[in-house]
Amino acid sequence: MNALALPTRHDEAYRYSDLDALAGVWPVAREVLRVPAGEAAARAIVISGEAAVARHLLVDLAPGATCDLSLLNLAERFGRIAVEVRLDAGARFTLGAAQIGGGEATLEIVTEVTHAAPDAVSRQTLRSVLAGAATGSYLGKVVVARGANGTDAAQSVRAMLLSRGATANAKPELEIEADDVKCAHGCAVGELDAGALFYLASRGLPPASAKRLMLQAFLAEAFAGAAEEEALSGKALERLEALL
């Protein structure tokens, strides 16, 4: 595909995208983050507002390097964050991401994490809260290259739907070409637990407060331990308040 050509539905990474909105920000510039051997980096990306936004980040981790990446997608119309990661021997990559949308927003996080050498570790945690007619998508691929023994990779993907019109799409994917590896992924889409809401209400908590508390705890899983955990959680809570 020509690098400047607008993707179509046939391009897997854009299967659920809002192509009309994407056309307004295409092509998307690549942002590069290289972490030298043995060093550590942390970065947080927040998307918000009414304008369509698309970001594409390339992360290259040298041997023994560490990167903690936090993503918060709050776009009110269209927000897309794509991340490509390459891990060298003994590198470690951690992703904590959350998407919160209402109205007719289209939110996307797309990742491809390549374990190119032995003994690298990756962890991806994604949480989505969707209301109205919003659509939230996560496409996450983990590639374990031939010879990348000792790989340890995990993905945890969960989405919470607050209305019948909201849609969550999730596709965690593993492509493994090595033998001695530990790879796992989990995915769930659902609604707030009615039993838990009833329990909180029976203890005197108003229904709206109970819902807010449960959603706050749900999203907190994405940013636990992040360098900007407090700031990210605060922004997420503000967006939740607007939806509830």
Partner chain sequence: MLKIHNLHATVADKPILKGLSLTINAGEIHAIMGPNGAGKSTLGYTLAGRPGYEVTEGAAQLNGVDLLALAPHERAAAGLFLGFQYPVEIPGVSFLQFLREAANAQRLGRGEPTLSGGAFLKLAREKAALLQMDMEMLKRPVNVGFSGGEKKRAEMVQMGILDPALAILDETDSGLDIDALRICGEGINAIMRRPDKAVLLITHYQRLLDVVRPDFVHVLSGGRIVRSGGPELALELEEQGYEAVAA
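The structure above corresponds to the form predicted alone; please give the structure of the form predicted in complex with the partner chain next.
What comes next is one chain alone, with no partners or other molecules.
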């Protein structure tokens, strides 16, 4: 594929995108993170603000390398983070990602994780909170190459809708060409539990505080154990408070 041609609706990875907003930031530079054999890297990407933002990260993990990646997508109009990961033998990739949006925001996180050699592990946790008429999408493809036996890949994808007008798209996808592979994915779109909100209210918590507490707990699953857990949670909380 020509990396410079503007994608269309027919490109699978852009099916839910805001192509007009994307045109304004196209072409998107590829950022590269290579982790040498046996080494460990951690990286956090936060996008926010009214301007359209698109990022594209390539992660290449040599044998036995590990990478912890945290993503926080708070863009107010259009925010897209694409990540392509290639894992060599015994490498480990952990992704914790959250996107929070309101208004007319279009938020997307798109991952393609390729287990190219045996015994690599990938863990992806994605949490979305969508209010107003926002759309949040996660497209997550896991490819297990021929011979990548002993692969262990998991995706946990959950979205919380705060209004009738909000939309969540979640599309985990598996392409497996090896044997002895463990791939798990869970996917759920829901609303805050009304019984829990009433329980909190009955103790005297105003509705916005009750929602904030429950959403903080929901989002915490994305950043548990991340190097920048506190900073990321703080930024997420600030955005939540603006939306509630």
